[in-house]
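The form predicted on its own is given below as one chain in structure tokens.
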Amino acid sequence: MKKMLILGAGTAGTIMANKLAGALDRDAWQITVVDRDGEHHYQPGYLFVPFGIYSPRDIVKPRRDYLPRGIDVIYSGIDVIDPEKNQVRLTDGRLLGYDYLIIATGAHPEPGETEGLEGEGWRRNVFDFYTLEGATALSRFLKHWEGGRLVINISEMPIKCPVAPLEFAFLADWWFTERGIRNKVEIEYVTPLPGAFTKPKAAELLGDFLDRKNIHLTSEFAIGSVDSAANKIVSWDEREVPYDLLVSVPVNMGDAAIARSGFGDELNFIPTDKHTLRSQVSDNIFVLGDATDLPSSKAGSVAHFQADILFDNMLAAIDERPLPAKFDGHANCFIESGFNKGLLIDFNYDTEPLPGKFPLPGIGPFSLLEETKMNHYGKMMFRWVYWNLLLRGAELPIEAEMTMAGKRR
């Protein structure tokens, strides 16, 4: 019996399972999935809960429930990944061999990565949304908050979800509107980018967005410490930005287990060619979604287009083939803007966001850099068509490679 491991049980160790488990037969092929604990989380909800559009049961589900039949799952920490041996050492001491080993481990925040984060200010006027802990606190926070400076902060690229600081800010602007306290609250964009985004064209037009909802940038601003005494977060160039109540989005870091085992980068996100999602670590591992070090976004969109091609590959490799499919860096994200609005944004390694129609060329109903109705839509039932078909790892009419048809130059 052969054996095919896979860490994580996330967006992308799910759909692998998932897509994996309708290909590969029974009878000679063990498929197990390892993951700390049994509840999935869909997380780009983390973002809503704040602002009480959703609650912690609309984003939490039985893990178990997403896994297909027939498979081992075992719930446990990650000690240790040998490659030599072809063996994962659990943190429950059992050891589980493997002859494929597939790492879908994730990113996580790590707000001790930054001195004073977690000082006495955190959880008080000092919250992450990144988290369910996190963002359900802040929901409290806000309730009964009546204004002052609020600053949204990046500690570091690259971070899971990159467009969701953003939409944190524009749905701020949304929240204090319809409180009638927009004009006590003074709102501030903080990161470590030269604008608001990492590709040039969308960091245009989003920052005119913040300028158009009176949110003010300070860009190239690389936290150093944040001084919880006197509210300030101090970059390594000794700028300082006072709050009255910080929003961060801490260092993003890959599984720790990663570190332990050698072979990730100083972030812990796991060395991956970019193309085949190959590590570079041995020729039958292959990394998928946020644990690799690529230079695509870490997206559910960026997994789910990755799943699609590592699928492929994974059974060329099991009939040691050649590794036909290529992965281009295609990501697709919707951006929530507030007021039942949204933008949409499509765009690979090569090409950056681009205005047009999606996913039919000239019609649509997807707008691509434009904020429109129909985009919040789509943002909005995304979150049915996660539970009920991507993660079972169900054909979507989206490709996994970008075209750009639709698309205007």
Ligand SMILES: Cc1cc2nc3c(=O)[nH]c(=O)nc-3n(C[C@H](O)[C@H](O)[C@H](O)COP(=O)(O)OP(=O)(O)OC[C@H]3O[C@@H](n4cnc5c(N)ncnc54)[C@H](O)[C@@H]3O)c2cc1C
Given for the second form:
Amino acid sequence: MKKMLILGAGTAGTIMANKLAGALDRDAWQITVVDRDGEHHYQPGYLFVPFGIYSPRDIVKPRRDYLPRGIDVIYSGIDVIDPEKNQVRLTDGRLLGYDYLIIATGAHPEPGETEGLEGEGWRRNVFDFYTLEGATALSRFLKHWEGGRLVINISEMPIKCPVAPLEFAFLADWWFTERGIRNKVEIEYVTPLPGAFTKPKAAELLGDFLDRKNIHLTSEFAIGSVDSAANKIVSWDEREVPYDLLVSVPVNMGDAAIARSGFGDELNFIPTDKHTLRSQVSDNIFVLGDATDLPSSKAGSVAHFQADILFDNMLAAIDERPLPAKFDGHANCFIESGFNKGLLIDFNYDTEPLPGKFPLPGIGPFSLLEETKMNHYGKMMFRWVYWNLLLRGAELPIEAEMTMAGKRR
Ligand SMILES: Cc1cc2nc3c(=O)[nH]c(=O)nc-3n(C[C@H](O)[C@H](O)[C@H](O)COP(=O)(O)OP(=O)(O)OC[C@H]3O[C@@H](n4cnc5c(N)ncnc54)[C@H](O)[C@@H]3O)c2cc1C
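Condition change, the form predicted on its own to the form predicted together with the ligand:
Zooming out: every chain and molecule, the one shown earlier first.
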């Protein structure tokens, strides 16, 4: 029996397990998936929890329900990967061999990486919303907050879903307006980037949005520490930003098992071929989703496009054929902009987000780089698509390769 081992059953690992289970001969292949626990979180939903739009019930489901029948699912921590022996040791001591390994262990926030972030203010007036615990604690805090200075800070790039902190700022503007206290809340968006976003054209548009919503942008702020006693964040070049409420996006890192295995970069992301998704560690190890060191966005949509590419390449690798499929960095992100409206961006390694219609050229129904109600509905519909189609590896009407059809230069 040949062994296909998938580490991580989040977005990327689950899609891949479903695709491979439908394609590999079950008499010849044993597919095993490992994850530390049995709860699958719809992470894009964390954004809505602080504002009471989603509750934990809406975004957490049993992991097993989304994995195919007939495969082995193991709930355990992953301790270390040994590419020399084609073996993975789990934290419960078990050893798993493999012929092919797919690493899909994702990225997670590490607040301990920023001095003082987990100090006395942590979860009192300093919160994150990149975990369910953080988002839930923040929702309790916001219910009773009467106003002051809200500072939203990105510690360092890359982060998962780089538009999520902007969406948080836009939703905060809407939420305080709805509650009738917007005039009592000053909102400041503090980022290490030179502008509101990573891509220059979208950064200009999103910067205008911040302006229009009276959200102050502080750019090129590389945070050095959080001073919880004085309620201020301090940059390495000694600029200070005071806050009453700090919403932080902590440093995002790959899993510590990658560091223990000796092949991650300084943030534990895995060196990966940007087109084939083969790891640079070994020819029989492939990497998918947020765990890669690629310059693509760390997003569920990217994990989905990459899974289409990796599926073709994995079947070719098994047959000892050259890898045919090339990932182009395609990302597709709805951006919730508040007041039941949203934007949509579609881009890849080489092409910046452009205006136009999506997915049907000239028709839409979604509009690129434009604020519409339909884009908001797209964002809210995505949760259903995620649970019912995307995780199950179903075909969606969006190609893995970015298309220029419908886009205007
Ligand atoms: C607030 C927020 C908003 C977001 N919004 C969007 C959005 O609007 N659109 C979008 O496309 N994406 C969005 N994302 C990003 C998206 O959720 C991720 O990019 C996506 O989940 C990545 O999939 P993955 O499989 O690579 O990682 P994950 O889904 O995080 O899965 C990794 C899995 O590996 C497991 N694992 C890791 N290490 C170990 C170990 N040592 N032992 C055992 N198991 C381990 C974890 O338990 C986890 O289940 C958002 C993310 C956040 C946090």
